[in-house]
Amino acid sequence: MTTYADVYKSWQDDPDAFWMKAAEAIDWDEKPSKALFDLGDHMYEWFADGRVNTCWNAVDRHVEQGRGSQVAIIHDSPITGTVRKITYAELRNRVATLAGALRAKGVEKGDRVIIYMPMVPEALEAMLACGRIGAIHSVVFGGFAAHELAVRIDDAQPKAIIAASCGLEPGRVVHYKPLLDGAIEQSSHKPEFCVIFQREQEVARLNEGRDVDWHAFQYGVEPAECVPVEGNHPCYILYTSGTTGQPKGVVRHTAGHLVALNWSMKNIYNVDPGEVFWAASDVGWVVGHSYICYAPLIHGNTTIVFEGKPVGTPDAGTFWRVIAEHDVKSFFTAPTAFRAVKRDDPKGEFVRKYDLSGLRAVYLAGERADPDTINWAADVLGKPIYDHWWQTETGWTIAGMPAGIEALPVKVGSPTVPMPGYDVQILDEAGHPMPPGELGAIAVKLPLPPGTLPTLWNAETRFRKSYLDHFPGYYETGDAGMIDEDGYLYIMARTDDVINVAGHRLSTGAMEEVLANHPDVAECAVIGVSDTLKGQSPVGFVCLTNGVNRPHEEITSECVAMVRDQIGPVAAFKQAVVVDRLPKTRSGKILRATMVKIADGDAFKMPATIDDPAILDEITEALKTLGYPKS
């Protein structure tokens, strides 16, 4: 049997041969002459001289291979109470018709199309239709503020925008059309036309001359065939938050994306074609691109588009219902979703209502998975829980469990080991490798593997400054961590979250691990606030498990004692406060940097991706009780 070590070494020994072999699983119009193209000055492309089409590989080839009757997409919406299934044959017809309608309106290879949609199959169809004719899509999270959408319109300069009339949240309708209209009004660039998918929950008013109805737009058009594109042709642009407030447009080239994602489905997520795979995310995020839309379909799996929440639609058992009803084999979600479920159902009583015997493993990513959450999930589910680590920029796993190759021992707190293509190293500030067990900056030796970002959209200088300049010859991840003696990687914090307390470099993640072990704590965050004496001091925020009625002062005193006991007095951890909720992005990342600015009394820009801005007022009040800001 092949081991992980064998596979990783085969990549190290001959990267070109490794990726050319992986590329054989993809249908090419013209095969590439080699895998890696070195453009010089630390810039690289993969399979650049091949010709290929994403939509063909994700849809048509499965129909051609006689699997058109297999379900491609299951739309499960507990918010509307509906389940809809679309086969590969149906998906091909729907995508070809939409692509034909776009082409008839003048959208061609290289044109940009912004997609502003909720969690409906039509969002995936729009993405695939763009890929079918070589248009470059940029999905913007449905319901994003008008100003933020305007910024992306001006950067991508789309010929068209495809949007829905509304999105649905528990108990409310999110009106997309006024946000879209406001964004176009604010933006300098104006799209030639907008396609509006009208949902029955809200039919929006169309702007005459600019807006077209989704169904009327496609009526009577000639379906489009797949257009082969160069291997280095952009499949999409995905905007990720930039530290300057100006979003960064991550570019994803077509061929490397196809090869890497296809490879990942069996080797990491351990599913075979025909099986059901579910990533509980949103098409607005990279997980939605890679593992709701593209990878499962490229690999011939059935993918689930879920319109709901981990709790409240209708209860903390909704994940288990979906897994049981649709026979999900591999499940991918964010740790924050499990923390929400754990808070509502700490004993896992909902799990016992469903048959989860078909589920092989759960994969967590999107933020650091604290050991307490992993252990809780493993206990209540009785399944392997695999943390894995990657970024919007990389598009797929940097370090994870190679479950389809070999199930390595789980070390709770580690996303396991680097995947082929990633030479992960821990560096000090000067760029020197650190010994095992030492905390430092996590960097990846160039070149990055296929499927990762080759550059930023119209911003090569910013690309270099953001990722390449700090450690020449490396991609700077922005995360801090260490590698142990067995080669397991540990992500301890964003580089910004390593705090310096009286000359000691300490990980806020390590402190959060301790707090999460308190029996009454459902979720927590630790930030470093400015301290004139020590440089920085840690402050903890804890959310309590439902039903806990003890005095908050008792709980926070116990939390302080636990950190001092397990990390030591060097941490100088003296302050913790109970809060109802933590401020997060819609994808579940805790907005620690914003919390620091509030504590330090600094001005801050409201994060575009924040889930509920009102939570910042609660954090401000909690910090006031601790005496922050000091000035």
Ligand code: AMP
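Residue numbers count along the first chain shown, from 1. We call the rigid core whatever largest set of C-alpha positions still superposes within 1.5 Å between the two forms. Computed from a predicted structure; not experimentally measured. First, how it differs from the form predicted in complex with adenosine monophosphate.
The Cα position of Ala17 differs by less than 2 Å between these two forms after fitting on the rigid core. Core-superposed comparison between these two forms: the Cα of Met43 travels less than 2 Å. Leu533: CA moves 2 Å or more between these two forms after rigid-core fitting.
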Second form
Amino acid sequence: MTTYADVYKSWQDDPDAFWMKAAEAIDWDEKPSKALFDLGDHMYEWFADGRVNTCWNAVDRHVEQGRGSQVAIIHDSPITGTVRKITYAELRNRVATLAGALRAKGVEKGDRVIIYMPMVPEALEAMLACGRIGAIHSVVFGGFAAHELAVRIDDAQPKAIIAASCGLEPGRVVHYKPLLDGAIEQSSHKPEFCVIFQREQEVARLNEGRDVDWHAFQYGVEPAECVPVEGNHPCYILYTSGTTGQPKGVVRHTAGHLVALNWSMKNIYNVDPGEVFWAASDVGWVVGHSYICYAPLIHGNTTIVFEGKPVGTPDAGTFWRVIAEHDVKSFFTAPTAFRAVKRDDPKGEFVRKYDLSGLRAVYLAGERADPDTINWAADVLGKPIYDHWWQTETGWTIAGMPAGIEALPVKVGSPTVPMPGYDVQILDEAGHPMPPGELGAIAVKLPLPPGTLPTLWNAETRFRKSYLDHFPGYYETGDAGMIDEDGYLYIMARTDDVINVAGHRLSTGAMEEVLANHPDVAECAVIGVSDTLKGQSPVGFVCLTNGVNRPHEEITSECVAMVRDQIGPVAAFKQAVVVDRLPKTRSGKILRATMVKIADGDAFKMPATIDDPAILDEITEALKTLGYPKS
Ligand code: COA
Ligand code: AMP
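Please supply the coordinates for the form predicted in complex with adenosine monophosphate, as a counterpart to the form predicted alone shown previously.
Then the entire complex follows, led off by the chain already shown.
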């Protein structure tokens, strides 16, 4: 039997041979001469001199190999009460036509296309159509508002935007079109045209001269063939939160992405081609890119596009219904979703209504999986629950359970062990490796494996500063944690101002930038306090400009509205409070970590560098008015 240790060692012994072997599972137009290309100065690329097409590997080759009648995509929407299935052959035809229509409108290899769509198969088709002609897509999550979309338009400079008329949240239609129009009005860059996919729940008015209808613009066009691209040609850009309001454009190169994702499907998620795989996330996040769209399709699985929530659509049994009805073998979700289900159905009574015998395991990621949630899920489901840790930047698992190689013992609280390709180390502030069991910054020795980010879009300096400069020779993950004596990794906290709300990565810095724009706000801070459902939840503190004496509640509700309006509902920014001053170090750094401890009711040490300790009493009082600490 092959063990995880054997596989990891075979990678360590000869990384190039390891990845070249994995690359054999991909259909190449021209095979690469080697795996790793060292560009010097800690910059790397994978399979750069190969030529390959993502869409061919995710769609056409399966049809060629006789999987044409297999279902590729199941759209299951408890919100609209519909289930729709698309076979690989249908998917190929739909994507080829869409790609042909984009090409006919002038979209070429290297052009950027922004996709702003909800959880409908057309979102995946748009992504694949871009890949088919070598265009670079950038999907923007539907829960972001116009300003966030505008920032991404200006950075990616798309030739076209593909959007839906609306998204559907429980009890609410999300009007995408006004958000799209608002974003284009705000952005300096203007797309040449927009394609609007009209949903029956809301038909949007098209802007003459700019907008084309999804169906009409595809009518009578010549379908496009797959265009082979270089291995290092970007497949997509996905923006993620950094510490400022300017999101980071994570670049994903084509070939490494194909090889790594394909490898992960069997070795990590333990599914074979033809089986059903489900990631209950959103195409706007990296989980959606990798595990709703690309990996399952590249590997020849059936993927599920789920338009619903873990609870309330219609009940806490939705997940189990989908798993039973579609015979899902491997299920991926975020801990927060399980916390929501647990809250509504603590005894797991809904689980018993469904036949889950086909399900092998559940995979959790996106935020820390708290032991309570893992134990509850393992209890009610009677299946292994595997935590795994990764990031938008890596695109696939850094540390996880290699279930398709060997099911190692689960240690609750640990996402298990590093995957081949990742030499994970715990470093102290000076960059020295720490002994087992000791807490430090988590870093990965360079090079990162295939599929991970080679750089940030148009921002190499920021890439270096964010990830490479702090620990020379390593990639800085931004997470802190430790490795135990058995080599299991533990992720404890972020080392920056990024917070995680309901599995969504958000920047407190971005929220502070919005609050600072309120005319009455002189200074502000946003922190992430512990939340039993969402993991963390943002709370804002604002100091008012001298002379302002409007009611505080009026100002704080305006602040809440501004964040919702500019960042979007997904920020879940619902609480702000006015304070006289913010606690700072003598050098002026706001003591956010101490504020979090006060809000969470945790013991804290008075920071030695605090300027005025009395301010902490004011913060404590202000937090009490918001109901913190909770217990
Ligand atoms: N488009 C528009 N709005 C959206 C949206 C989208 N795609 N997704 C979320 N929102 C809105 C929600 O409607 C909500 O709006 P509200 O303030 O008017 O209620 C707001 O953004 C916050 O959303 P969320 O944080 O998701 O909270 P929720 O109360 O709606 O649901 C959970 C809570 C736990 C059920 C939900 O967060 C969930 O399913 N999480 C799973 C997370 C996940 O899959 N993460 C991906 C990483 S793996
Ligand atoms: P994102 O880029 O949105 O996927 O967010 C990545 C960040 O989410 C990581 O850097 C971690 O802070 C956190 N995260 C993701 N998965 C886990 C996990 N399994 N355990 C703990 N934190 C996680």
